[in-house]
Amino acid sequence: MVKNTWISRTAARLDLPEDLISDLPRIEWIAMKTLKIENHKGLNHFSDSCIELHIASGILIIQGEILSVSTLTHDEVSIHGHIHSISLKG
């Protein structure tokens, strides 16, 4: 809790988005077909209907149809397909 408070105060004082100086994920959902996620911790599960990613606060679950991973780096992933839902477990 102290770490999160310190990060929030520092981000506010420097006028920076909090995700730039912490390990919070940045999620961008474009036109229900593309999902870009920064600051992930790894791929947990992959199928054409469900993708699970480790993030700092738990597991991010993406459900849909014809899902594919087009980019996967150590901290960024791009997912394409017909995305129906995004949920967080944990």
Second form
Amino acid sequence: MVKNTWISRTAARLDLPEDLISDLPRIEWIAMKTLKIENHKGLNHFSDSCIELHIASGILIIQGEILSVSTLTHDEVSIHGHIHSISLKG
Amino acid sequence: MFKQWIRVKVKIRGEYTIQVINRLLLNRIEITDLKQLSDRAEFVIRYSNLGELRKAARKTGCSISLSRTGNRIDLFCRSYLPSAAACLIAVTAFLYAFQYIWSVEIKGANPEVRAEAAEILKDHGIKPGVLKSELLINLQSTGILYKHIEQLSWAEFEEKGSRLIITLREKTVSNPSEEETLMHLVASKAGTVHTLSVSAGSPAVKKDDVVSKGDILVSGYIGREDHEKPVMAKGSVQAVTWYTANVSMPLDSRINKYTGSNYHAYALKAGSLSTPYLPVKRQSFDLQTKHRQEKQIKIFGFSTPFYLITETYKEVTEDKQKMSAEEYTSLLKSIAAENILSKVEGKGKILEEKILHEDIENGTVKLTIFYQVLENIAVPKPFIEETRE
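Swap state to the form predicted in complex with its partner chain from the form predicted alone:
Now the full complex is given, and it begins with the chain already shown.
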């Protein structure tokens, strides 16, 4: 859900990706083993079976097995492991 | 500097581990290899960020312990080796590129010779993209060119970085035959010999000799009798020659003088269209000169397609010029002297001038002036039957 409607409208008009001009998260899931998330707002919960990340529109829940965070910076996180599901809690 | 490179493994125990990590993230600190073990979390940060970790862990009740990261060399290799290898490859490729010739420029000679030389060099492997060490440079290459191009008189190979510059010179002058090079110096006009300067040949005249046109001044034969050897006579023979100049000029000469009054008219022009001149009503002079000037209009340095035409009209009056006899004489003398000097191609020197005759006839001044000029009268003349003694 996009709160900044005028930003999304502008992005649509200018044919720009929304994640570039707004604070929306961008999620890349590569080969079921690597997950890259940009524009997160910090960790909420962390264990080897579940990682919860704050994002602009709620909490992103990643569930799986042997999960580990290979890189964690202020706006990007890279997660490795057997990822089973990704869900969003608004 | 090394603190940036060294990495430390952090083991953190406590209730608020997540808060500590989030505080580090807010301070833009990079965390790697974050793992949650049974009773603790483990991650790796840079040694220089340990101060920030201490601040982040303050009042959270978390206990922190530090240890070395497993294999330091492995970590170094993992983080820096790819970029170092890329740099090394780039530098090697960059330096290796200098070992090649990337352009071959052929200068000089005519386009035909250049094209021929380019083709021959290409056939012999001198072309862009070859290694400098494989190149047949200088002696061998010039030898190839001399062998194939007959018109070539000189070829030079020069390496400038990755450029190969080949300078060619073609044979321009064919060698004159022996008969043509052997010559006398003869008089081009009559005169009295003043100075003789001979660098080759034997002088046939001496100072104060009067010579007429065609006389041999410097002979092309040297040596004693019966052992004469023909050479190309060289030298200069300065002789006093005589000229008579007739000049005339009307007594009354008319000249135009500007009175100083003028006016301007303006018009705009775009392409082939132009506006009428402004002001429309304007004064006019009986005698006037017109000067037109076109100037492109520019706004803030940008050229516009409009031109401003300015026409300037200047009033002139006709005036009769009267000069004294002396003025006429000096003016005519200078004109006559210029004429004479132009005849001797500016290389001569006027020794003496004398007015032979002065006359005023039908409003025209006529002057006959005699000139004595010092000039080089020697001209080369090849050996032919008439001159051979």
